[in-house]
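Taking the form predicted on its own, here's one chain by itself in structure tokens.
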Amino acid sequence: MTRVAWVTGAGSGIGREVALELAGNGWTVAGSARTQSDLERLVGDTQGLPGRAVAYPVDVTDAAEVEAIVERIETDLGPVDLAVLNAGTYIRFGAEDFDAAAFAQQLNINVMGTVNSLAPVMRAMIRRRQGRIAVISSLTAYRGLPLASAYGASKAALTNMCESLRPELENLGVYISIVHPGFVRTPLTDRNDFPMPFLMEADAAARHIVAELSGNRFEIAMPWRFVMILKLLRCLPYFLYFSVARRIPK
């Protein structure tokens, strides 16, 4: 039986590599992103793989459009067995150039874009009493980091949301996981002009995510050395944490 996955943010970065990895494992992947040309390239790159990708362009900030796309996917391809909700953006700014509009934009895309995607697919999975959902957050969700007030807040919101939903969904036969990657080489991180410790390639991150999704683990985090460092920082009292944070390079 064909397994169907829906991947948002599939036009580039982690989302694209997850879609390719799933297609390589025989999945039929509904790839969603705003840019049609990126999706067409993804579809072309799955030619010859055991599975395939099908393009479903969507703007995740439009709830009605997302509802319609999920309905189309399930009509065209069958029930969604796995949803990887990855669409997001990163706009970097600090206290001196703090921007309310940029903050709102990140929350709208990263949080509400994910919520808009989650609602219809979760509803369908609950109705069938089966399904798997992975929400892509970030290690910045662990603790507030300099120059990431909006991005970190958006990712922390996703983590908290999934923690809240996990027990309920388990009782309904649906499993939700949160993914906490560190720095991964993508078009978004290519904009960074500072050292990125333990930088991972997107294809390596995707392989790790897809492999972990074969089980029922709640948190999928990588790379492990960076995870351990940030988990330690999360445990520090504020006076110690801020002493460390002030030394983080800009």
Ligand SMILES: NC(=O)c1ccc[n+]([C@@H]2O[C@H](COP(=O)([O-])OP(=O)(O)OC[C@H]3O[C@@H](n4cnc5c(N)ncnc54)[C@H](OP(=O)(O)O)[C@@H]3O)[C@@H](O)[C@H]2O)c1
Given for the second form:
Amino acid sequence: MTRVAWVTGAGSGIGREVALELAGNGWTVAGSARTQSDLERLVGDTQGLPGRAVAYPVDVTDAAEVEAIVERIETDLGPVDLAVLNAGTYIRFGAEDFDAAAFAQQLNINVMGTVNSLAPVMRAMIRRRQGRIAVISSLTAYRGLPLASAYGASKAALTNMCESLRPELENLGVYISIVHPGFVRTPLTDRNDFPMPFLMEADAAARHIVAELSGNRFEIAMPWRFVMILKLLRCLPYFLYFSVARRIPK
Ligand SMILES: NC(=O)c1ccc[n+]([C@@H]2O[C@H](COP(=O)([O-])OP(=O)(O)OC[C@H]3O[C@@H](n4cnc5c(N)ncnc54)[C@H](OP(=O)(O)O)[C@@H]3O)[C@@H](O)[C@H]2O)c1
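What I would like now is the form predicted in complex with the ligand, since the data block earlier showed the form predicted on its own; can you produce it?
Every component of the complex follows; first up is the chain already shown.
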């Protein structure tokens, strides 16, 4: 029986590579993003693979639209077995250009966009007592990093949300995981003008995520060296942490 996955943010970067990897493993992938042409390219690129991708364009900040898309996917392709909620962006600003509207926009896309996607798919999975969900957070969720007050807060919110849901969902037959990637080369990070330690290629990140999703592990984090460093920083008392954070290039 064909397994059905829904990947948001499937038009580029990590989401596109996850969709390709899943299609390579025989999955039928419903790919969502706002840019139709990106999704058409994804669909074309899955031709010849054991699985396929089907385009379901949507803006995840529109809750009603997302609800309708999930319903359409399930009608067209069958029940969603796996949801990879990956759509997101990085709006960068510091203390001097701190901006409430930009902060709200960041939270709306990264947090509410994910929540809008999670609600209908999680409801359907709970009804069936079966399903797998992966939410793409970031290693920035571990601790506040320079110029990432909004981005980091949005990702920390997702991590905390998944920690809260995991035990309850387990009892309902649904497994939710949080994904904490370090720097991955994508159109998003191509904009960065600072050194990105332990930068990973998007296809390698996607292979790691998809391989881990065959198990039920809660946290999927990569690359491991960067994860260990940031886990260590998370344990430091504030005065030590800030002495390191002050030296992080902006
Ligand atoms: N790259 C990294 O180093 C890194 C590290 C940690 C975590 N992450 C996270 O990984 C996820 C993917 O990032 P990426 O680096 O692959 O970025 P990317 O290449 O910019 O891809 C983001 C995808 O999300 C979609 N998207 C953005 N806003 C959307 C909206 N409102 N509705 C629907 N789709 C939307 C984009 O398509 P449209 O613009 O066409 O909608 C695009 O397909 C993000 O959540 C990001 O925070 C990335």
